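The chain below stands alone and is given in structure tokens; this is the form predicted alone.
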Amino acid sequence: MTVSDRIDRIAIDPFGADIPGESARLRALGPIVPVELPGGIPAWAPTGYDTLKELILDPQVSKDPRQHWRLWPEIAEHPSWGWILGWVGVVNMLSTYGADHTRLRKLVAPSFTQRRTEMMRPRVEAITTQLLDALDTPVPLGEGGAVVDLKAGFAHPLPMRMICELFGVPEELREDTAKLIAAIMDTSDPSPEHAAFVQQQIGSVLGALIAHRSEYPGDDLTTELIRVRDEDGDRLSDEELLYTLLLVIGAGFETTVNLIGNAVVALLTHPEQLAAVRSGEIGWDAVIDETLRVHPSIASLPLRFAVSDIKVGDVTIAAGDAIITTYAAAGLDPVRYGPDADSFDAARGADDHLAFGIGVHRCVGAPLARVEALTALPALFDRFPDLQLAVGEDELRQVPSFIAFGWQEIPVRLRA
């Protein structure tokens, strides 16, 4: 059976209100399930760790819709599909295959090596200290001590400032850049108007960045990519430059925002594990890995495509069908992680998670994300040892997205 057989499909919640519950319900239906993404886009959803890993590593699975998505020519006929263009209607590492993917990755990857990332550590530490100092003087809200939004005051600005400095984003463009990425991540509105706004903002905001750095070159990665385009246009076209910036800037901060925020919430709702971490019984690396397993910053990523027919159990994914990469489902798979797979356990040692991808598709920014989280989390809990959530865990609101996995706000009291 294939998507084109018009079999019944499970509609994915565009708000991502209960990603773990949805993953469990899909898993009960089999290793790969026909689903419907916002706007009615048909796709396949792997429901377990092994299935997802095999598909990611399969050379017969492509990221290029122009070559391998059977429905690509029909997008214009479906106004409610326009939102997907921010993900597959671009030309960067996220939407290329084979030699094109290798070429684009080689342009960016050297800037995110472990060695170069280590050179950024002092700057990460300095920004972390500045943000913690600013948090130390909050505006009181209500009774029981001052309440602050830890996402807005700490988890968001740290990676945002780092990636903007790295890519030379001027101060006047940073707020618009953050709004652009948030709009792309928001999958709750598949309207043509929202899709048109996103496309307009990509050209406007990132076009302004390219224009600024073309006129005022600096010691930053945008300037370096512009130089590559200008000196060797065969390696990077105008379109590829624009959309490569979209990918690396967006992925370079938005995912780390959720990593830091999700780790804080997990530890605050598991005080016994927080105590074990603070005593040194559990390391911060283990906290980060378990956070990425249970609450991956990207829950599901659209889209990949079958180059040829692919068998998964008794199901055939037909050539040209779309597949989503379901990192949240993989991390919560009880076959891989046991019957308590849906529980946060920092002592688990889950460094085999797929949240950063795997193989040639592993996230090039993973070392920087880890350095930022390994700096931010210990510093936060050292500065505020009595940190606590100011609301119940059930009152936290997931960002409106089936792609991103994180909280809209994280209200906390810094001191008891």
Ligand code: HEM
Given for the second form:
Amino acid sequence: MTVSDRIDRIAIDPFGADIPGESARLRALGPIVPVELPGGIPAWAPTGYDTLKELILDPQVSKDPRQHWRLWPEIAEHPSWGWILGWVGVVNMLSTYGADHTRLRKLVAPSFTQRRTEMMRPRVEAITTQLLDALDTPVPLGEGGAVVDLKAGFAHPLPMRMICELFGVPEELREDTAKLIAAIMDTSDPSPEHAAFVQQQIGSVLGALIAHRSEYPGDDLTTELIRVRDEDGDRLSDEELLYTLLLVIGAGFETTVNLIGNAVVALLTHPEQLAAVRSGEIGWDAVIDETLRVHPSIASLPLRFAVSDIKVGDVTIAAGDAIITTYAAAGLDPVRYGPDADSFDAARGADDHLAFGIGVHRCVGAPLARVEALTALPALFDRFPDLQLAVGEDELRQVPSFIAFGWQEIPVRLRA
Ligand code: HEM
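Switch over from the form predicted alone to the form predicted together with the ligand, please.
Below is the entire complex, every chain and molecule, led by the chain shown above.
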């Protein structure tokens, strides 16, 4: 059986409305299940921790669609497949294999080591304090001014400001950058118009950033990458420069926004665990790891490709087939985490989750994400000890995406 055969495929919900439920339903069908992504793109979905880990670490699994996806030459024939180009059609370290991947990763990774990230901590702390001060001037969500949207007022702007400062994104481009990344994450609309909008915005917003920093070089990572391109086009082409900026700026805030937001909601809906954190019984690191296990910012990532036939149990993933990387399913796997795998329990100390990836594509920005969350969360709960959700948990709405896993808004009351 190959993924292109006419077999029954399970359609992945493009809105991601119930990612844990969907993961459980797929898991019941076996360790690897043929699925259909929005617009009808066929792929395989690993449903458990061990299968996912083995596939990610298998050198016969690539991330380069141009070399290894059988359906790559057909994309233009399927107008509703265009959205996938925002993920796999952009040439950067996330969508390359072997030497190209190593070359592109080396240009960015040294700026985000543990040591370099430590140097960013004072700035993260300063932005956190500014945002907490500003929260006292609420972002209203309709009537009853005491309710603020913690995502818009805190979880979003902290990582966004930080990554924009690191990459020298000028103020006037920040809103369009945020809209572009939200549009890429939104998998609910596989129309050609949406895909065209994304492609057009990548060129115009990031093109404007490159033009700005070419004219006004600064002490920032965009200027540094432009210098590499200008000095040695073999190390970084024009196209790779544009798409590397897209990846690192996008991954650099959207994921951490959801980590902070998901952790806040998890603690507010588990007050006994919040109390244990406050008393020092449970550490903030454990809160972050448990949030990433149960509610990983990236639920599933498109796409990987089989370089040669790969056997998983009695299924063969044929060379050229696509695979999605299912971090949420791995974190919620009862075989790995027990029958209560789907419940949030920061005391379980599960720091073996795969939410930052594993192997050569492991997240470059994990230390930064951790510094941001480890700064933001204690500061927020110290400043507002009576923080509470202003709506029921079941009223929170997931962002329209099977990739991003987070809330559209987080309405809270800051004080009792
Ligand atoms: C909670 C926050 C974050 C989460 C959950 C997260 C998750 C991930 C995951 C799962 C991957 C692996 C993708 C794969 O398997 O192919 C990844 C890769 C990556 N992440 Fe993050 N990330 C986060 C924050 C960040 C930040 C802050 C940055 C930027 C500073 C960043 C930059 C990257 C880059 C550049 C890659 C590509 C690495 C490669 O392909 O070699 N991420 N991230």
